[in-house]
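Just one chain follows, in the form predicted alone, and it is written as structure tokens.
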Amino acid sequence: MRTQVVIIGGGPSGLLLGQLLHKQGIEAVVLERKTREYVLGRIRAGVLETGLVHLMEEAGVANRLHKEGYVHDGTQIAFGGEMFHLDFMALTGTPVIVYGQTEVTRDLYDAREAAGARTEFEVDHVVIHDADSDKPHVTYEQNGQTKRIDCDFIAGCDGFHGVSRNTIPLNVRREYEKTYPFGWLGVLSETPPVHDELIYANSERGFALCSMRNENLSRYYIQCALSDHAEDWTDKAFWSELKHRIPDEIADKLVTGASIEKSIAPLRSFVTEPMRWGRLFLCGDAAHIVPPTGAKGLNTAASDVHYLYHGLVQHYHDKDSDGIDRYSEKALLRVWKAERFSWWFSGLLHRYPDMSEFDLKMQAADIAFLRDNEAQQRAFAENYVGLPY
């Protein structure tokens, strides 16, 4: 089999890239390790920057997003039992849209099937060959058979544990990492959201976040120890702890219920450089991870897709390689800015185990500066709604 682009990974970044390329007449085959049903069963956050929304529009898959997504003009920050509002529209003229990552993925799968584009599911032992040559190819196993696809380029959209990043030799790539001394315990419940905007809370007991999926589905998080296990937390214990971390006026309105999903996620900042080796390009979690604070994971993957998509169109339509030659440079410039914001915002909201009294005073001063200073609010809003591509 031969195609122009092999996309390894059938998550949102790989599917978005494939749909955008399809719209431009560029053929791509998507390889996915799991089934479609498994991919759609993964619960992920869904705060979409305008840049990602525009890519969905360009891919022709934004109708349901605009119909069912929730436009958020701002967010709430809680500290010391009080809460203040950051108005994105007033500060930047740009909102964000809350629309679940699962729904983004579903829309992209539906569009790919409608277009008759090829997706290979349940593939194992994917191996990338000759990526540093002008004749790369990919082999994999499916239904007990070994298969091969020859191609011009390979897009590694297969996540942190995928094969793509590890294909780049160790003497070529350099990795930067920070691990955080806590995790997020997240609960999904069939309850109405406690507020019409996200609430980020810093309390003496640790961080909390009140979020939502739709008008009857809410997502809540609390900072927890890395040694905790989700099964250690009963629903009653979770709701009690959450109420202690948010302002009383919000806690009094909180509708609780049985959790339908509960999990603990560790926090990590990670970047690998470069994001290109020969004809292999890394996208999304294959190249970088951000803490969920600030909701940059899916959005940084989208900016990677933007740069790679335009580079490939430039290559095929204009016979110009500048876009793909500069892909890693452009993508990393924006990635590191998103990493900085996520790292800073995490430091603003969480209680670290080694914080001194001085550190706590500095954190409180930083929050007060954000509350009181319009220039700081504007800088925050510009980063939260998404820096330009």
The other form holds:
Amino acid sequence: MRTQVVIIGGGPSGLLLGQLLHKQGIEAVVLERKTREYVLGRIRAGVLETGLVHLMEEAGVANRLHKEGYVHDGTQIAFGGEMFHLDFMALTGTPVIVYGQTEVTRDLYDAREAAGARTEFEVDHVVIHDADSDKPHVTYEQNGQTKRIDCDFIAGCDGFHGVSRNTIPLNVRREYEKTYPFGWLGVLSETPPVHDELIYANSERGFALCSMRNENLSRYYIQCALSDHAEDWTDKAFWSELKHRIPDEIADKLVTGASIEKSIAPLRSFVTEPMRWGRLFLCGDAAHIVPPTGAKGLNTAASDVHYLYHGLVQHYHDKDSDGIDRYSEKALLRVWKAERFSWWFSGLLHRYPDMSEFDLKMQAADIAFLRDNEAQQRAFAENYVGLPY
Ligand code: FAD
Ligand code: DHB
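Give me the form predicted in complex with ligand DHB now, not the form predicted alone.
The next block holds the full complex; its first chain is the one shown before.
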């Protein structure tokens, strides 16, 4: 068979791109390795920039987000037993929206189904052929059969462990990576959030984050050792550790309960360049990873989708290839800024195993500067709510 764009990966990047293209009359097939239920079972990001919200609106899938999402005008930073507020609205005029990645993905799958757009689940051995020619195609296996789709373009939206990035030859591709000597242990619980804003905490015992999904669903994270296993952390041990890492007045209000999900994610900064090779375009985690501290993973995936979507529309509707020719350059400019912010914010809040007394003093001074200096607060808020596309 033939289509215009093959999208490899049915995560948020692939689905959002597919829905935006569909609205413009551009046909795309999504190939997803797992089942829909599996994809929707992954608990990941929770904070959306307004740029992503606007893309969801343009894709015609923002109704539930506007009804059920929570508008957050600011956030809290805790350090040394105290807490201060950063007011996004006063500093930038822009809020963020709390709405889970699971819900974003569910809304996109529902819209895709309603539109009758084609998604192939449980595909194996996806191989990209001739991406550096005018006639690329993709092969895959499904139910024991090998299938082929010819296309104009391929969008590699298959996450960090996908096949798309590795299709780009090593002599073309350059990778930049930083790993961190700790992970995040995350817990989801059917309990009311401890505060009406997110709390990012730097404590002597390590980082903690109090987040939420709705009035009876909370998401908490604590910095943990990379050698830890989620199943070895009892709920009791988790809640006790979290309480030690947040200010007393907040810990006293924390409502604990059984965890309904518990997992550990390693932290990594990673970028591959370029994000385009011939007719293959990388989008989202396939091209870059940020440590989750600034909530930039999903949002940076969305900005890639924005640039690629506009480039493809320009190609098909205006017969102008400038947008796709400059895709990699434009996307990477914003990617590196998100990498910088996520790296900086991670450094501000985590305890590294090898920190010297001097390093600790620098971290404390950096936090005090953020608390006391409006220009620094504005720079923080501009990055957190999302730099312009
Ligand atoms: P993905 O969501 O990874 O989607 C890729 C899709 O491609 C998947 O559905 C996968 O099954 C499919 N796929 C992979 N290989 C193939 C193949 N060969 N063929 C076909 N399909 C394939 N970001 C935040 O901002 N905050 C967070 O708290 C946060 N927590 C995270 C926790 C974890 C464990 C991880 C892994 C990421 C987290 N992120 C977080 C990052 C955020 O979730 C990602 O940036 C976002 O999911 C990127 O979307 P994507 O569509 O590019 O990639
Ligand atoms: C969440 C995750 C993040 O990485 C973050 O910075 C804020 C919120 C969350 O899962 O709610």
